Amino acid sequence: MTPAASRRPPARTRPKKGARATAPSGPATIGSVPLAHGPRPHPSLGVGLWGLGRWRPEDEARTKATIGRAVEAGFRWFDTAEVYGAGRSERVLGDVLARTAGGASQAYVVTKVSWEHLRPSQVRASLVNSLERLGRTSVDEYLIHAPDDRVPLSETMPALEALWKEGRIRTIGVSNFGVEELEEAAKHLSEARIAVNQLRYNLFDRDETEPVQEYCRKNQILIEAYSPLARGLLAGRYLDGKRIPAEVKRFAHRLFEPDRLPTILERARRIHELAEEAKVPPASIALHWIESRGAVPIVGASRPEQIDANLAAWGVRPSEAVLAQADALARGDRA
């Protein structure tokens, strides 16, 4: 995904806290938050499409196989945005949900105007369009995808407001966005509030996060987590000496740096050992400790196994003494 949390809410839908972790008897339920300035509330559990913008077009059945196991399977919050894949995400996105019973009625839509399109005329084109290769009138979230220092907020915001009004957009939110910031959009709100701020947050990728938390703590605003699993790592990925592609290099940030690479490997195979320990999958542990975090994970998928797998490690939450465990090995402290 692209360039959490907030408060710890108080009515969470989620699976059952235990002293040992415990396998659902029937298919996870994902659950939801409640959404301090929505109309709606926000599922607990996503999936992001950034993955699914990328694809060849001889991958495009399989794409469409994957989205449409997530329906399926329950997921109801689909995250995009124009840039993946020049629309190519909306388009098929749109078309799945069209074509899947109760699909398009049930889902909660996120997508993002591009960082390159924030001046006021550019927001309302890039909606239009969107909604266009979506399907919809309306989307639950519209989200400014990353800031520009070259275009004022004091323009943009304006801007998402009157489509808010207009009832394009359900929900005004941001991504990669610090404190200032938030500070300086909010600003330029009269009657809309900034509902969700995206971030990249994980186990490993953490410390750009946090110091942004009190602040959607105190203004209710709720963090998506995107890269929760730190690009496979916290899955299990490349632990066994798999070399890593070069993609998946240059979009993850630090973690995959000569320089710090192996410290985070070390660190994955003992949260890996600890996840055994635990009788959980190691995802279980990635995913439970954002939503101890009061923030909402997005999962990537790109083949429909993974959306079960994923499922599945949302149905197990491990014990607190668990992710307090697993929150330590990830600092690098071996008590």
Ligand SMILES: NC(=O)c1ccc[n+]([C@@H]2O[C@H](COP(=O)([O-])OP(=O)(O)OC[C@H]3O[C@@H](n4cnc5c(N)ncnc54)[C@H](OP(=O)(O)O)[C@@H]3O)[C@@H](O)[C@H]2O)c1
Given for the second form:
Amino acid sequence: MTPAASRRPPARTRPKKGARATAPSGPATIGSVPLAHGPRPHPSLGVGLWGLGRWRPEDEARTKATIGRAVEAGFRWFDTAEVYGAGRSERVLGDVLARTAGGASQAYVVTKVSWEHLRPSQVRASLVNSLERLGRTSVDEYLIHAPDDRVPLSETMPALEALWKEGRIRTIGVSNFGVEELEEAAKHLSEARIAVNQLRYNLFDRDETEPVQEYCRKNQILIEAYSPLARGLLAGRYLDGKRIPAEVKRFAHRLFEPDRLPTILERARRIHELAEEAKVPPASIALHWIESRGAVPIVGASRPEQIDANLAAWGVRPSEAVLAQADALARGDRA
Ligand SMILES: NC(=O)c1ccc[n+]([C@@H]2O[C@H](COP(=O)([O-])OP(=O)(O)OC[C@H]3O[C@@H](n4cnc5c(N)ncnc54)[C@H](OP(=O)(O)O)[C@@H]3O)[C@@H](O)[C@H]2O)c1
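What would the structure be for the form predicted in complex with the named molecule, given that what you showed me was the form predicted on its own?
To see the whole picture, the full complex is given below, headed by that same chain.
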């Protein structure tokens, strides 16, 4: 993989004042980016299966329809984890892929070992169980969901590497790792390399991950960006600050906390206005801002229409000038 900065698409000509600040729309297809430490290119946009159905039995049909729609629409990268719905997410994904023509063979499946299962025997057992639920003999990526300082990485990493050598894991990755943890993890791999680090990364959540991004760029570790839409805020939800569900507040990091919310909402509204002026879907700014920084977004969706809307947003690439303005607005600049 080339360093992230050099993967950025060439800058486009700045639009004339008053001109529509939008690059021509492309077809809504999902390409790939090179993956330096993996056997095949990495899809540019993925769909996450964390809260798809909130895992209540009555939501299962909607969840399946959403994943099915994603497969039909051309998503290949599916992000899940053993902890999502206590295994239910992996099972539903496996079922849908098995029933969709070409789904299982074309899919790029990422799952994660829980931070509670990082001892070597637990890692192996977790992977075996995940593969059984997914109905596969291997996964494209196996990630440590988050570090656990009670279990040294000198134990976990060799266990992952053994599974990699057996061919059950095509790529080793981590999630929510800082620089020190990445350095420590790398020390305990002999032939394999850490290929990806999955982080919360969006227009509003980025400054605190700056050092780790730098480390990842230098070491050709691809950043998979979770919560790219800030739980829907960057797709135009909750702009009036009302009716924000408790679970969104709980899982959206600090964005929705009372001390920060008014500022974030003001910035989100300005980004929304920018999208309207540029005649692009707001989500296209959120997703392509990530893409322009060399990372790959994993969007969440809880219904088929959101799959369609997010793919349509991906198909519209805002101009560099619009992305730069959004960047400034998210930082609070008056630009
Ligand atoms: N590694 C980790 O620790 C970690 C942590 C968090 C997430 N993840 C992964 O990253 C994935 C994405 O994270 P996320 O769910 O926080 O991402 P997100 O894309 O920021 O938020 C997804 C939520 O935004 C809303 N939404 C999506 N598309 C929309 C649209 N077009 N218009 C309006 N609202 C829209 C939906 O909310 P409603 O469902 O309420 O409608 C959806 O559930 C997860 O599913 C998971 O796979 C990983």
